[in-house]
Each structure stands twice: as structure tokens, then as C-alpha cells.
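We begin with a single chain expressed as C-alpha cells, specifically the form predicted on its own.
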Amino acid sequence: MNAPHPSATARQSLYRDMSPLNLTPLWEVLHALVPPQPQSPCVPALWTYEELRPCLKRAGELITAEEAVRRVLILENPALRGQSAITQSLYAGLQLILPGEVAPSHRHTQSALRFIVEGSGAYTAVDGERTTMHPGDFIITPSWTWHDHGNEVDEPVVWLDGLDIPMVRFFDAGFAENGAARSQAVSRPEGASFARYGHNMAPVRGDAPFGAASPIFSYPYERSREALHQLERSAPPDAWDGWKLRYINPLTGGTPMPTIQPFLQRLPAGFEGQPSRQTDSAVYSVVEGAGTAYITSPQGTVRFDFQARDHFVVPSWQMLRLQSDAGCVLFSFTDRPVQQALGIHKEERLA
């Protein structure tokens, strides 16, 4: 066996004497750390709801809203296991609150959204002002506002909690905070937010109640699928997403969380994608209908047939290509506005 090459040798007694000071080498890292293209830890994932939805139930007998604080099963990238994330930036879980229940107030530093799964008729209630859930809704809780959950009707009521807590907890900057009564008194009538701002107007004065989030916390599903119709009957769908559109912020144009875009999108019966990839991770949820998602990683294509109430991630940088024999509907959101932020996000659509 021939002796080790002199320059080898003498690299690592320096490294030895340079762990001490807590130093490292670059050149032994420098590809990993400045890689080629993305190369994302995550791997695509599929949950269905029909394969859920008994291990919620069961969670409803065995635990309270109360005891719990939020009753959520955290869904995991198969990946990030025991990190409770969906990706490396994004969090995701399935909210149960039963009839009767009081998910108690509190607040915290991570801004989160609600979209609504399943049952009507339950309530949050952000910063005075209470908002009924229904299926297709989606729902701002912004940072550091004062929010419950109350059920007070006679079935349960499922959401998608979608949440940046990840991300804070890379700037080591979350905070969080109990109130004092499991319900915050109301101040303002249901509806009182759209009134003032969802009409494409806006208070003379008192404007951004909420910081950086958006003024309007519900958009009821029922305006959204609207909008998706009337974009239906104007233009024809895109070859990459059909027909999507992404919710905004009334007083800006821009997305209604700082950190987390929200999007709405209807394939049509018969459609075949296009394969599209870009930097920041999507988290699916489908509203209406069924249809295929085909993503491509490092390890190869995997298939996902989804249904309505499924849910499933696509990590950075993987190729996704969706298709719909009868035709459907997805919610989806990502962190793009903090990748735009930092002048990073990238998208590629091939043909």
C-alpha cells in the first residue's frame, strides 16, 4: 500500500489543528454549498384525505381542542421527518374542531392561512371580527393578531392550516402568546373587513390594519370560483396551469402574506400540461375533482391520482406536470414572495 501523498498528510493535520478554532475548509464544501441548480431534501408526497380522515376522528376522541390548542395533524414531508415541515420553509396540517369547541386565543409571530376542507358553519376569529368557514374558503390569520375557533354548529369542520413557522424558526424570531379568555370579545360585524376593502376601494384613512397582510382575512370561495369562471370564459387555459389566478392584497396588488403566496387554479376536462418547474415549493389541496400529478426528482417521476379533500407537495426545483380527464380544481401556496424578495425565484416551462 503506497503512503499517503505528502500534500494529503499535511491537509489533514491542518484541518485537526483547525477544528479547534472552529474553522473549516471551504474548498472541502463549496460545491454543496453553491451547487449547480437546486437540490432540495424534500421529496414529493401524496396524502390522501380518504387514508386521513379516520386518524382525525380518532384524534377527536382522544384529545379536546382545548387540551390540544389546535387539534392538527402536522403533515410531514416523508423527507423532514420529526421537523414538522412540508418543505424546508413551509408548514402544513389538517385541523379538526368539533361541534361545540373552542380552539382558545392566542397569537404568535408566524402569519398562517386557513383553507377550508370540509363541513361548514365553524368560525375564526381574527382581531375582533369573526368570519364563517366554508368548503373552498381561504382565510389570513396575520402575524402577531389575536385569532381563535369555535364550532357551534352540529357536524365537524376540517381546514388546511398552511404556515411559515419554519422560515421564523430560521430567523429565530418566533414568539408566540396566550389570551386571557378562550374567546376574544367581538368588536367589529361578520364582514365588516370585505366591507371596507373588497370592492376596489379603500377608507380614506386607517388603512393596513394588519401590517404587510392583507385587510381582507376571508376570501369566501364562493367570489373565487367567480373569478375563475369569469377568467374561463374570457381567455384560453394556460398550456402549463389551465386557468389560475393568485389572490392579492386589496391595497397593494400584491400577495396577502409577506411571506406565503396563495393561488386558485381550474383544469379543464381533457387537459394534458405542460412540464413546468420553479424555485419555490407548492402545497396542494384539491377543491373540486380529480385529476393526475406527475413530478420528476433526482430519483425519478412519481405519479400522484388525487381526488378532492387529497393533498400533495412539490418540493424546489422538481418538474410537475398536471393532468385532469373530468376536469378540477387547486388550491395551492408557496413561499415565492420571500424568494422575490430576495431576487432568487426562478421558473422554467418546457413545452
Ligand code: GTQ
Contents of the next structure:
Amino acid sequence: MNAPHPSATARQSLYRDMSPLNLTPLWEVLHALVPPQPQSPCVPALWTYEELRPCLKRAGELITAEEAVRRVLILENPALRGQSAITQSLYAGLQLILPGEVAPSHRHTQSALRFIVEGSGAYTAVDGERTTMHPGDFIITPSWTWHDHGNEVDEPVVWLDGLDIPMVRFFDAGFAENGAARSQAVSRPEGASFARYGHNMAPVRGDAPFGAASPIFSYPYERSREALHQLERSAPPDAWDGWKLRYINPLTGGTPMPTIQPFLQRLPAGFEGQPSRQTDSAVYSVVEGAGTAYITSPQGTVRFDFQARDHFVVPSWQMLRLQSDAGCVLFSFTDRPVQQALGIHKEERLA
Ligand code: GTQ
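And the form predicted in complex with ligand GTQ, for comparison with the form predicted on its own?
All chains and molecules follow, beginning with the one already shown.
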């Protein structure tokens, strides 16, 4: 064996001496700190509704929404177990509320989105206004708004929760408090916000009631689906995305909530998408139909065959290719607005 280079031993001794002073040599870690391209620790993952639904049902038998505060099964990235994160910046979970239950009122600085997966008729209340949930509805809970959920109908309701919990944790900027009442008082009729802001009009002397977040907190599926339908009749599908629209804050044209951008897209029957990658990891909820996602990382390509109510995650800078024989509708969300605000968002489309 060769003797170690004299400077190598001297370096080791320097590292040992500096360590108690909480010092580390940059040159040993520089390559990992500024990698030539993103190397996400996240992995692609698929949660089929068929596999997950029995666990939700059992959770429903073992704990009430009231006791749990929120009865949610967190979708954890397999490479980030224990961190309550589906990507480095985003949280996702499936929330169940049974007939007669209330998930009590609270508020927090973390922003939330709901995407309704199963059942109709439960409500979420945001700052005094209730919204009834239907499958495919996209609903937001802006930062620091009071919210509670309830079910006064006779079927269970399940929705996808998407929150910026890991991001807020990263910044150590989270606050939360519980409401005085279990359910907040209703101060406006259902639809009041939509009436004011949901028709390409806005109050003349109004402001943005939720600051940077959208003044509309419910985006009914009926409307979003119809928008895709119309698009389909008037334009060919994009070779990568099919027909894809982003949800907006009608006051700004920007994202409905400052940290998360949601999307809805339709792939026609027989769609063979081109591959693309982007620096914003994406969480998908399958709304209608079925298809396949091929995701390529440095470890190889995984194939997810998905159908309605399944969920999957595509990590940053891994190549995604979508395919669908029967056609499908996909909801998704990412942290794109934050990356755009920082000027670091990047997308690459291959032909
Ligand atoms: O409904 O307020 O999945 O506060 C995680 C944290 C849902 C909620 C979650 C929450 C909520």
C-alpha cells in the first residue's frame, strides 16, 4: 500500500482540530452543495386508491375527526419517511370526514388546498363562508384564515390536502391557533365570494380580502372541466401536456396561493406524450380515466399505471412522459410560484 500523501494526513489533522470549533472545509463538500444539476433525494411514488382506501376506512373506525383534529393519512415520499413531506417543499395527505363529523376550527400560516376525491356534500368553512364539496372541486384555505370542515350528509367525503408545510418549516415561520368555537360562525351566504370575484368582475371598492391569496376559495369542477372541454374543441393538444390550464387568482392572473400553483389537464384517448422535466416537483391526483406515467431518474425509469383517485409524485428534474389509451383528467400542484419568485424555475421539453 502507498503511504498517504503527507498533505492528506496534515489535512485530516486540520479537519480534526477545526471540528470542535464547528468549522468544515468547503472544498470537501462543494460539489454536493452546488451540483451541476438538481439531484433530488425524493423518489417517484404512486399511491393507488384501491390499496389506500381500506386504511382510511379503518382510521375512520379508530379515531373521530374531532379527536384527530384532522383525520388525514399523510402521503410520505418513500425517501423522506418521518418528515411528513411528499417533496422537499410540499405536504400531501388524504383527509376523511364521516357523516355527522366536524374537524374543528383553527388557523395557521401554512396555506392549504383541497382537491375533492370521493363523496359530495361535506363543507369547508373559510373566514365565515361555507363551501360545499363535490368531486373534482379545487378549494383553497389561504394563510391565517379560520377554517373548519364538516359533514352533514350521509356519505363519507375524502379529499387531497396539499400544504406548504415543509416550506414554512424550512423558514421557521409557522404560527397556529385553535378557534374558540368548534365550528366558526357563518357570516356570509355560500357563494358570496364567487359572486363578487368569480365572473371576471370584482367589487369597485374592494380589496384583496385574503392578501396574496385568491378571493375565490372554491373552483368548482363543473367550471374547470367545461373550460378543458371547450379548449379541446378549439385547439390541438400540446404534445407534452395535452390540454393543460392553471388555476388563477382572478384579481392578479397569478397563482391562487403564493406558495403553490395548481393545474388541471386532460389527455385525449391514445395520447403518447413527449418527455419533459421541470425543477418544480409535482403531485398528481387522477380525476377521471386512466393512463401511465413514465418517470426517469438517474436510477432508471419507473412506470406507474394510474386510474381515477390514484395519486403520484414526480420529483424535481426527473423526466416525465404521460401516456393514456382511454384518455384522462389530471389535477396537479407544484411549488412553481416560489421558484419563479426566486428566479430559479427551469423547464425542459424534449421532442
Ligand atoms: O385541514 O387544516 O392535511 O391543518 C394538515 C394540516 C390538513 C387542515 C392537513 C392541516 C389541515
